[in-house]
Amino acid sequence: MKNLVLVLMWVLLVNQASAQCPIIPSPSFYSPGMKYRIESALVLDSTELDVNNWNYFKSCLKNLFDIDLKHTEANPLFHFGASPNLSQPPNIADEGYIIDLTLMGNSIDAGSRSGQFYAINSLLQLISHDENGWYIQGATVRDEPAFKWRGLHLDVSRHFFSVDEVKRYIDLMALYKFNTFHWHLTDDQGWRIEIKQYPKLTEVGAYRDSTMLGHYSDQPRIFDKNAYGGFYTQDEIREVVKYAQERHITVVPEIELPGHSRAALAAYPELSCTGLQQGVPGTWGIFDDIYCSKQETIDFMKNVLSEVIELFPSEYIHIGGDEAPKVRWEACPNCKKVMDENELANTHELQSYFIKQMDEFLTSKGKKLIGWDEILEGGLSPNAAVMSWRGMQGGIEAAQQKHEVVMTPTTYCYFDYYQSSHPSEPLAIGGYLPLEKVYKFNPVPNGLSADEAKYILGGQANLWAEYITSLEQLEYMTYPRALALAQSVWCHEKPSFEAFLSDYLAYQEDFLERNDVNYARSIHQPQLEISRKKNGINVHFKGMGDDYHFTVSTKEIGGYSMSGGQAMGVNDTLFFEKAPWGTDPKIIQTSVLDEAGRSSLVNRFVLHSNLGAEIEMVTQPHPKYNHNGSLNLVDGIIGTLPWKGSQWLGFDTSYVEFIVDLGEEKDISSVELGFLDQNGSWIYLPEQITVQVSKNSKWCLKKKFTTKVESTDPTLLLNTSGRYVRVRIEAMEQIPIGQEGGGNMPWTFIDEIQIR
C-alpha cells in the first residue's frame, strides 16, 4: 500500500520523554518524538486513503477539535512518505500500521484499509492541546492487534434503543479498536427485527404492556403499566450495518433459540409446547415456554433466518441457545416424537437436535453459527463457534474439539455488573466487576495447548439492560471498562494496571470528555481495602491518584463521634479493633467527604468479636464471587440490598465448609450467619447448617451442632469451649422444578459469620 503525506505546521518543542502512551488500546511499539504544531487544518495528500476513512478522520477531527482536514498534492513542508531509510516497504499485518511521526520519516503505512482506519483513531488520540493550541504529539507507533475478535454487545431487547443511540455505541467501539458488534435483537421481553413474512413479530412481539421497576428481587414487585417497545425496520437495520462498515465493524446479530422466546410466542403461540397465547412479559429471568422442536418451528427459525441473513453479511450468526428450561419438552407429545424419531437419549440431545438443523442451514447459506456454551450440552454441532459465557470452561472444551471460541466470561466480561461498591452507582444486576478486575481478562486461558490456542478468536463484552435504560446509563457501564478490555483483546503485550492507569488518568479522561461520553468516575471515589490486622482489621480509603485528598468521619452508632473528622490521602488507614469477647458488637458508621463536603461513601461496620480472624476454605467460592477471599466472611460489613457482589461470596456447589480460627480456646455460645435469599437470580438459602467445635487441629470433637435454615441469618446456640468452628452448610441438591432455575444447582451466598 502506498503511503500517506500529511502535511502539519509545525513547531519543534524539546520533547519531555516519558513511559506515558496517550494511545490505547497501547500499542506494540510507541516511542515520543517532538510536536507538531496544527494552526488551522490538518494537510495530507489522501491519494491512498479510502474514502471512508477520509470521511471518518475529517467528521472526527472537526467534531473533537474543530481542525478541517485538507487534501494536496503539493510539496509539503514535512512529507509523510516512505521512511527513507527503508530499502522495502515495511511487512504489516493485516490490521496493522505503523506511524513514523519523526523527522528521519514522517509516514504512515497500513496493511489494509481497516489498518488505517486503526491508524487515524491513534492519531485522533495523539492530538493534544496546550497553551499554544492545538498539536500532534509526534512519535514511532508500531501496532498491530492480537486477536480477530474484539467485541461489544448490547441488549436491545430489555430496553430499546434507537438507531442513532446504537449508531453512537458504535461510534465508540471505532474510537478503541473494537471490530464486532454482537447486536441481542430478540429476547423474551421484545422481538426488535422486522420480519417480513411474520409480520406480528413485530407488531405483537416489539411491545410490552408493562416493565417492571425496581429489583428482579424486590417484592412485592412494581410494574410501569405503560406500553413499552419498538423495532428496527429492514432498512434501519441495513443504515446500522453499513454505518458500522464504513467503521470497519463487524454486526453480528443474535437470534435468541430456543429459549429466550416469550416474546415470538407471544405473535405465534401455536409455536409453543402448549399454544397458550401469552403476552410478552414485562419482568426479567427466565421463562419455562421455549420454542417447541417439532417441525414447524424449526420450519419457522429457519424463515427467520433466510432474512436475517440477506441483511448482515457477518461470517457468524448468533442463535443464543442458552437458558432453555426443558420443562415444557420434558411433557410435550411433539417433543417426544421428535426425540422417537431421531434416537434421542434425553432433551439435551433434543437442543443439540435443534441447534444442529440451524448449523446445517447455516452452513448450506454460507454462515457459520455462533452460540452460548449451552449449545455443548447434548452434542456440539459440527460447523458451530462457541461463546463461552459460564466461566472458560466451555470456551476450552470447545478448543479442544477444535471449535473456534469467544470468550465472554461473566468473571470479566459482563458490563451490567456493578462497577463499584459505592451507594452511588446506579441499580444494577448484582455482581461486582471493577475496572481492575476486567483489565485481568486474559483471552486465552491456562491449559490450552498452542494448537488449541489458536481456536480462540477473542472475547468481548457483554452488555444486558434489564437495569440500562438510556443511553447515558449505558455508556456508564460500558466506559472506561471498555478501555480495559480493549487492552485484553488487542494487545500482545498489555502493560501493568498501574501503567495502564496512569495512561487512562493523564490522557483518556479528557478524550473521553471530548468525545461528550457519560463516562463512570467511580475509580475516583475512594476504595475500600480491608486487610486483617492484629486483634482487627485495617481500613485502607484508597484514591485513585496521589494527589486526591478526602476526610473521613466515623462514629459509633447510638453514640458518640470517633475520629470526628479525620483528613486522608491515599495511604492512609483506619484500624478497628474487634470487640472483646463476651461484649456485644460495636456499630461503627464512616462516611467520607470530598474536597466540596460531598458525602460518597457511607459504611457500617459490626466489630464482633471474630472480626478479622483467620478462616480456612476448605470450599472454594466462585471466582466471580470471590472478593477479598476468606476475609469477607469477617471484615465486618453486613452484605445489603440490592445485592453486590462485592458484600458475599458466592458458591455453586452441594456444600461449602470453612474453619474459622479464634486465636486460642474460648467460651462459645452461639455462632450466627448471613445468607443472600434472591431466587430470580438462582440464589437460594441453604437447607442445613452443621457446627463443630474442636480446642485443637486435631479435632478431638465434642458435639455437632445442627440447625435448618429458614432465615437469612440464622443463629446456632452451642454453649461449649474450643479454638476451631468448623461450619458446614447444606445446600439443596437442585432448584425445584416450577421455581427461579428450576433443575439446575442453587447458589449460596454468604456475607458474614459471627461467633460469641
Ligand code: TNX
Given for the second form:
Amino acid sequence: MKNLVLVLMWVLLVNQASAQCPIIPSPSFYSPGMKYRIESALVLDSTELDVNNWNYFKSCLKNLFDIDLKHTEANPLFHFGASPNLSQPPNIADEGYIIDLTLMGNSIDAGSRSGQFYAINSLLQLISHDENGWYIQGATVRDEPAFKWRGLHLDVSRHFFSVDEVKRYIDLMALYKFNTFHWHLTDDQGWRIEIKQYPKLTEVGAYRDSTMLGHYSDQPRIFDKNAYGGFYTQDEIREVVKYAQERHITVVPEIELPGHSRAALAAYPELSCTGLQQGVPGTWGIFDDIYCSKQETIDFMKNVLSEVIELFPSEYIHIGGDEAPKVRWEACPNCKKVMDENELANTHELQSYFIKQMDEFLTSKGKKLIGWDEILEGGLSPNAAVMSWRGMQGGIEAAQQKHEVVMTPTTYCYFDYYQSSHPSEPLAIGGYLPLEKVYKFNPVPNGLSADEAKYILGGQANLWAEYITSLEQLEYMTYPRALALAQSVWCHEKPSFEAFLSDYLAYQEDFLERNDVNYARSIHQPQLEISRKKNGINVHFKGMGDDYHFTVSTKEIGGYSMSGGQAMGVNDTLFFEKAPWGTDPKIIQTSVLDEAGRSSLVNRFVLHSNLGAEIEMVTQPHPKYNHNGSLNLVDGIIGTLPWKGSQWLGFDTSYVEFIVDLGEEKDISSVELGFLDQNGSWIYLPEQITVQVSKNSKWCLKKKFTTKVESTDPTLLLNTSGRYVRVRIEAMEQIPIGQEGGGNMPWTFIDEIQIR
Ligand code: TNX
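The structure above corresponds to the form predicted on its own; please give the structure of the form predicted in complex with the ligand next.
In what comes next, the whole complex appears, and the chain from above leads the way.
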C-alpha cells in the first residue's frame, strides 16, 4: 500500500513536471486538472469581483471567445473569494492570486484588485477550444510578480499613434500583466501633449514638414515632404490614463529635458541658447540645440510639469535627461552666468543643477523624478530614480547610491532593434535582439548586494519609433519579444528558454492570433549556428521544434556552375570546406523553404581560404556587438547593409588587434578586411591598418605592412610568408566636431577577414 502511494505520488510529480503551461508570464505554480466545458456562458459567483474587473473580464470573454459572463450564486462554476475589498487574505502578496479550479475547490483568491485582475488574465489564457467546443482548463495556479515595475515604453514623437492605437497597445500589455506604460510624449520631432499655458507647443511643435524615409545612414538621405504630426488633448490624455487604470496599468509620462527638445524650441525659440528660430526636424538623431539652462526655461519647465502632474496620477514623472550635447551651453553667456552663480565646475554639473531644480519641484508636489542614466553625470539629484539604458552600469551605480532603478539596457530591452537577420525584417534602427536574448534579461545584475538589489524596481522594454511607422509594425516589433520580457519581470524563477518556447508555440501564438496581434514569426526561421571544423565550418540550421519542417537548398554562384536544389530535412548541418590555398573563394547560396515553399532564408557564404581559422582577439569586441566572437570574422558571411548587429563585431576602443592562425605556414599575397561606414550611428572607417606576418608569432623585428583606410573593404598587398597574421586597426581619434556624436570616440565595426 505504501509503495502504491509512492508510485502514485511519483506519477503525479512526473505529470506535473511535464505539464505545459498556457499562461505567460509563467506562474509560480501551475498544476493542470480536468477540463470544464463552457457552453455559451461562463457562470460564476461574482459577489466579490471588483466591478472594473468584472467589466474587463466580460468584454474580453465576448471579444475573444464570444462567451458571455454571467453571475449566479447557485452552483457557480467558481466564485471570487477573499474579497480584496474587505481584508487582505493571508498568504497572498499584494499583486498575487490563487486559482483553485479543481475537483476540490472552485475559488479565486487575490491579494488585491490588481491580483484579481491578473487572475482574470490567467483565466483568459486557460480557455481553449477542442473538437467538443470551448473549455476552461481546470488548474491550481499560485502566482505573484517578482518586480514592481513591469514596463513597456512607447515613443509617440517620432511617429504618432492615435488614442485608439495607444489603447490597443495598453490592452495587449494588460494580457501579459505589464503594469507600467512609459509614454514618451515629447522629443525633437514632435511635442504630443496639450499644455494650456503654452499653446504653441502643440500648434507649432506637434507638426513637422518632412520625415526621413529609409535609414538614417542612407546616402543621400531621402525625405517625405508631407506635413506630419498630431497630439493628444488633455481630455484625451485623461481618457488614456483612465483606460490604463482600469487595466491596472500606471501611465508614466515623459517630458524630455534638457535635450531632445527641438520641437519645443521650434515653438518657443527664446528658450534655446541662441534664440534662433528653427523648425521641427524631420531627421532622427541628437541635436546640439537644447533648452538653455537660464531661469526662464526652468520656470517654463515647472509650468509645463504642473499641468502634467494634474493629468497623471503616477508616482513617477520621467524627465528624460539623455543625450544632451553641451556645445551650446559651453558657448552661452546665460549658461555661464548660471554656472558662476551656483559655483558649478562644468556643464555636466550644470545639467545636474537643471535636473535638481526639477527634482525639488516634483518632490514638493509629492511626485518622484525618474530620468535616463545620463542624470548620474555631474551628480545624481537627491530623490531621483534612474532608468538605466546604456547597459546596466548606470543602474548599478544608482542602486549603490541607494536610488531606485528601472533596468532597460539596450542589450536586452530595445525592441526597435532587429529580431532576426532575415532579409524580410522591416527596416529597423540596427542592432540585433532575438527573442532568446530578451529571455536572458534579468533586471538584477550580478554584483549587487541583497540590500542594493532592493533598489531595482524592475525592467522595461523601449519602443523607439523612428522606424516604426504603424500600429501593425509596432505590434510586430513588440510581440512576441514582450512575452519574453514579461517572464523576466514577472517570474521569480523563470523556466528554461526551451520550456518557454514550447509553451509559447503550444498556446500563445493561437492566443496572439485570437487577439489579432501582428506578432513577428521571425523565430520560425531556422537559426544559423556556425562552428569551426577542421578545414572549414559547419553551418547548422536549427529549426523550431520537431514538427517544423523545412528544406535547405544550396547553389554555387559567382562564375561557377550552378548546382544544387539539394533537399534536406529538419535540423540539418552543412559542412563548408575552405578554398584550397591559392584558389579563388567559392560562393555558396543557401535558401531555406518551409513546407508551403514560403519564406526563404537566404544566406551567402564566401568559402575563402581562411574560413574558420582560429583567431586570438587581443582587443575584445564590445559585449553588445559580439555575436559569435572571433568566428564572426571568418564565418564566410560578409556583413551587409542595412546594419544588423549579428553580422559584425563592434569595438569602441581606440584600436583593434587580433591574430589569425592559418594553421601552417603559407605564402601570403593579400589581406582584405570589411568595415562599416555609418557615421549617423557613430560608426566610422578606421584610420589605418597594419599587418605583420610571422612563422611563430614572435613579432619584434617583423616587417609592418600599413595602409590608410579609404574604403569599406581595404586590401593590403604583401609578399611574404608565415602562419600567423597580426592585424592592428587604428580608429580615428574622435568623431569630427559638427558630426553626430562629435568629440566622442567612434565605433569600429569589422567583418570578414580574407587572406590569400
Ligand atoms: C537612444 S534611449 C535614445 C532615443 C532613440 C534610441 C534609438 C534614449 C534614452 N535615447 O532617443 O530613439 O536611442 O534606439
